[in-house]
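Just the one chain here, laid out as structure tokens, in the form predicted on its own.
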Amino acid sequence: MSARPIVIDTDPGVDDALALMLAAASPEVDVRGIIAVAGNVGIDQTAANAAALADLLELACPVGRGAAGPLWRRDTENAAHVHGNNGLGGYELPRSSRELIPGVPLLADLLGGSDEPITVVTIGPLTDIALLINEHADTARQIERLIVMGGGTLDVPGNASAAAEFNFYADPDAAARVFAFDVPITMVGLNATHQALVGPDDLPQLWASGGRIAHLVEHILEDYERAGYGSGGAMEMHDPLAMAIAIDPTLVTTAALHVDIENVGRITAGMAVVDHRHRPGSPPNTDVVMQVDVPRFRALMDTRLAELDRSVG
């Protein structure tokens, strides 16, 4: 089977870094481009991190600089309290000399110029995707599937507010625009990522390899715990789970449901409203991830990161 072509829209971000590592280590996907968006930290830092990580992971694809903030709101906050001021928990990578291409035009060119459909893995706010829809709607319709890390079912509280997960909270209007657009979506929400816990005990092959990737992952896990997140020393693998689904969709089970994003409410902006009623007026528009095969996901993380650690220079 040929590799699935993907583009990654990301706001690195410690778990974004892990997702990029997983993509680089997996022959099932062909990374055609990486586009940075503001989110976990500002665009200057996320773009620099995306380029530096592409260098570290020896990815030859272009790197783009996407949206510097939400479509129109200016009252949202970043997540530097989780990811550190530099987005990588204080871990310093060599600054890249890569040229950063304007992000939305790059995304449009990658989609429009491909002979085969491209899956877009979005692991940051959805601003770039909404701008693509607004500016290049016909090209956006060529997306094979959006794998979206964001939201969650109503039984799981938000992590950026009482109601909303961070990526949707950071730009509710963009998220609402994307979910109203006619393109296949897999939503990887907090109800799924809270299952996908990975801690030091789950990565024995990576620790045995002992190289640059192992050192960076060890720093990420320690910094995440210092910030007061995770559970029992384990980290919620929000973005790596979305990437894992691009690599192996059988790692999860999904339900076809209607999802809309609240972008009007005073205290609910960014909430994913998942309708389980199957009413005629609300047809399914999203494959919502419900269950994760956690042992297989942990094994994938361990084996692929160990292989990557042995291969990077």
Second form
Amino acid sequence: MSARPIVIDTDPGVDDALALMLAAASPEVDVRGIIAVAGNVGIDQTAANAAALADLLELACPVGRGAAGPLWRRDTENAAHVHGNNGLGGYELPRSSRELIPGVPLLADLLGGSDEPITVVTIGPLTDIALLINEHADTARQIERLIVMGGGTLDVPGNASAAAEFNFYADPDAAARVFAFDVPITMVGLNATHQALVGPDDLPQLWASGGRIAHLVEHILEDYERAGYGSGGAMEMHDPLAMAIAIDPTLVTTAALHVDIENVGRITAGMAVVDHRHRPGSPPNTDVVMQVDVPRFRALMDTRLAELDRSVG
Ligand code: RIB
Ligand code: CA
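The structure above corresponds to the form predicted on its own; please provide the structure of the form predicted in complex with ligand RIB.
The complete assembly is shown below, putting the previous chain first.
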């Protein structure tokens, strides 16, 4: 089976880093490009992190510098309290010498120039995708599928606020624009990523390998716990789960539902409103991830990260 072409839009970000590792280690996906967007930390840092991670992971694809902030709002918040001021929990990677390409034009060129349909995996705010839709709508329609880490269902609606998950909270207008656009979407919300807990005990093959990847993963898990966001040493694998679905969609079950993103509420901005009523006026527009095969997800993480650790040395 040929590899699935993907482009990754990301705000690295410690869990973004794990997702990029998983992508680099998995022959099921062909990483055609990485585009950094502002989110967890500012664009200068997310772009530098994306380039440095691409170097570490020996990814030959182009790296782009996307949006520096949300579409229209000025009250931007980051998640440095979770990811550290440098976005990687304080872990210092060698600075890349790569030339960073303007992100949205790169995304348009990668999509328009491909003779195969491309899946776009978004693991940060959706600003770049909304800009692509606004500026290159016909090209955006060529997207095979958007696999979006974001949102949640009523049982687990938010982390950045009581109602909203961070990626949608950071740019509610962009999220609303994307979910109103006619492109297949898989939404990997907090209801799913809260199932996808991975801790040190789940990664025995990686620790047995013990190289640079193992050292970075160990730092990420420890810093996440130190920051108070882990649960008993385990970490919610938000972005790695989205990437794992691109690698093996059978890891999860989904429900075809209507999803709209609240972008005007004073206290609900960024909330993913998942409609379970199946009414004619709100037809399904999203495949919402509901259940995760957690043992298989954990095994994929351990096996692939260990293989990567052995390959990059
Ligand atoms: O809510 C989790 C999401 O917000 C993840 O993508 C994490 O990296 C942060 O960007
Ligand atoms: Ca992210």
